[in-house]
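Just the one chain here, laid out as structure tokens, in the form predicted on its own.
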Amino acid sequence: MKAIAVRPGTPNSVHLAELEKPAVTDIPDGRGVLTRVLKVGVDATDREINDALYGNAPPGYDFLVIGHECFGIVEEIGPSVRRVKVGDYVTCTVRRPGGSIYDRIGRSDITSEEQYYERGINLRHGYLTEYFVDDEEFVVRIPVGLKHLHVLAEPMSCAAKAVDQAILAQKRLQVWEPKRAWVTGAGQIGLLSTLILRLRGIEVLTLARGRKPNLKAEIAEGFGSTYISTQDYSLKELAATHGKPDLIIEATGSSELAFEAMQILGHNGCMVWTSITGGTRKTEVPSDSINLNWVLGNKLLVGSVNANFRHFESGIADLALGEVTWPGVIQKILTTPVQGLDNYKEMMRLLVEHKDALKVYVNVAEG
């Protein structure tokens, strides 16, 4: 069967590879779920892997099948499977367990090991192929009423985890009721974080470079957020006019802006970094000032990457609530379809040349 793959360590090596079709029996103890792939979302992670910034092939292969945002339909299940049935629409988590205590309790998303296993990213093949099989532990059902949002389930899980991590961490304060949040960045993670925060009744500023009118602003404001271009106001100016935020979700992919945002977080505030900045950029920061204000202000910085089964379920629940609260707004994120695995060059071209495309995804099959 066809698959879109790269040769890790070799820049611009994206190509069409061949894999054997998997079988339910590939998973032990009757726990296998065979899924026919319908759609796969791609993003900056796939572009950076093709740029050879990170990523490794699974043992025994000289290529890595990319794509970690999947949507498909179950075609066959093993005799021990209980969570899903044939005909269900599903997605899958991305991280797979290693050997740490966190991996052993189902929290591979926070593994303490340096080496990690992620489908489509590191040491495990991804979903840009025709079929995949996995243990039911990692398969998440998507209600048929949300199938039009398909590949957003995975990025939504990352946004759900980011907000959840902030709330859990802030229990250190005993009483924390955030009234004002900033989301820096209006890509898919930024917009979905905006959605989650607005569903919780929090006042949100969504910050991005582009000036209105634009699609990102339309979506953010469709969720009831205030969209502001960082070309028009500095973060310090915004803090002076709107007040310092209690919570910042940083999703720009810019390390410079991530450090700049540290300077305007309010007392007892929490900042969550979700960006992966693959590169070598260096920037100068007022380290003494940041150190002083963070210590005296009891501020907290949290890194959040990947998500587990519970974050997927939470994110899917918020997608459903968002759909009935702001009908039709979420689907606007799905901007840029590519038809078929054979069009892998066009897929990568869109990721490289059209970085403003909110969500590029491949239509692998109908279903």
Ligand code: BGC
Given for the second form:
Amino acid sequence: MKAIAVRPGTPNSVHLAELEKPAVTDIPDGRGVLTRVLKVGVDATDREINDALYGNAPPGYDFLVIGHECFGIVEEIGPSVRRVKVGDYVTCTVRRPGGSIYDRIGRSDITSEEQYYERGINLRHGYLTEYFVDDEEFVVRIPVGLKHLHVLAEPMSCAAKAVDQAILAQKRLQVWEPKRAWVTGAGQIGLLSTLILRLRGIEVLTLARGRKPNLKAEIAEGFGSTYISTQDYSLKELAATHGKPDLIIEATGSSELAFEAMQILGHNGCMVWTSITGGTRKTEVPSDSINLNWVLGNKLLVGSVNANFRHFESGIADLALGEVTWPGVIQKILTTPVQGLDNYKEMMRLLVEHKDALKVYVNVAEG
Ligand code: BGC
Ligand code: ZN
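Can you switch from the form predicted on its own and show the form predicted in complex with beta-D-glucopyranose (BGC) instead?
Starting with the chain above, the whole complex follows.
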């Protein structure tokens, strides 16, 4: 069967590869779920893997099948599978366990090992192919009524984890009632984080470069957030007019902005960094002032990557709630479809050149 792959280490090596069709019996103890791939989303991670910034092939291969945001339909299950049945729409988690205590309790998203295994990213093939098989432990059901939001389940799981980490970490304060949140960045993680926070009744400012009117602003404001262009106001000015935030979800992809935002977080606040900044940029920061302010304000910085099964489930539940609360808004994120695996060059071109594309995804098959 066909697959879209790269040769890790070689820039711009995206190509069509051939893989053997997997079988449920590839997974031990009758726990295999064979899924026919319908759609796969791509993001900056896929672009940076194709730029050879990171990513590794699975052992025994000189290529890596990319794509970690999948949506498919279950075609066959092993005899022990209970969670899903044939015909269910599903997605699948990304990270696979290593050997740490966290990996052993189903929390490979917080593995303590430096090496991690991620389908489509590091040491495991991804989903940009016709079929995949996996252990039912990693397969997540998507209700039929959310079929139209398909590949958003994975980015939503990352946003769900980011917000959840803040809420869990802020238990340190005994009481935390965040009223104001800022989301920096209005890509998929920024917009989906905006959605989750608005569903919890928090006042949200969504900040991004582009001036209104634009699609990002339309979506953020569709969730009842206030969208502001950072070309018009500095973060300091915004803190003076709107008040300092209790929570910042940082999702710009710019480490410079991540440090700038540290300077305006309110006392007892929490900031979550979610961007994978795969570069070598350096930036000068007012370190004395940040240090002083963070100590005097008991502030907290949390890094958040990936997501586990539970975050997928809560993310999917919030997609459903978001859909009935602001009908039709979430699907506006799904801007840019590409027809078929054969169009892999077009897929990568859109990912690199089409800066306004909120979500490029490949229609792999009908279903
Ligand atoms: C993926 C995450 C992954 C991270 C780091 C993101 O694009 O959505 O699942 O953990 O990249 O590789
Ligand atoms: Zn991703």
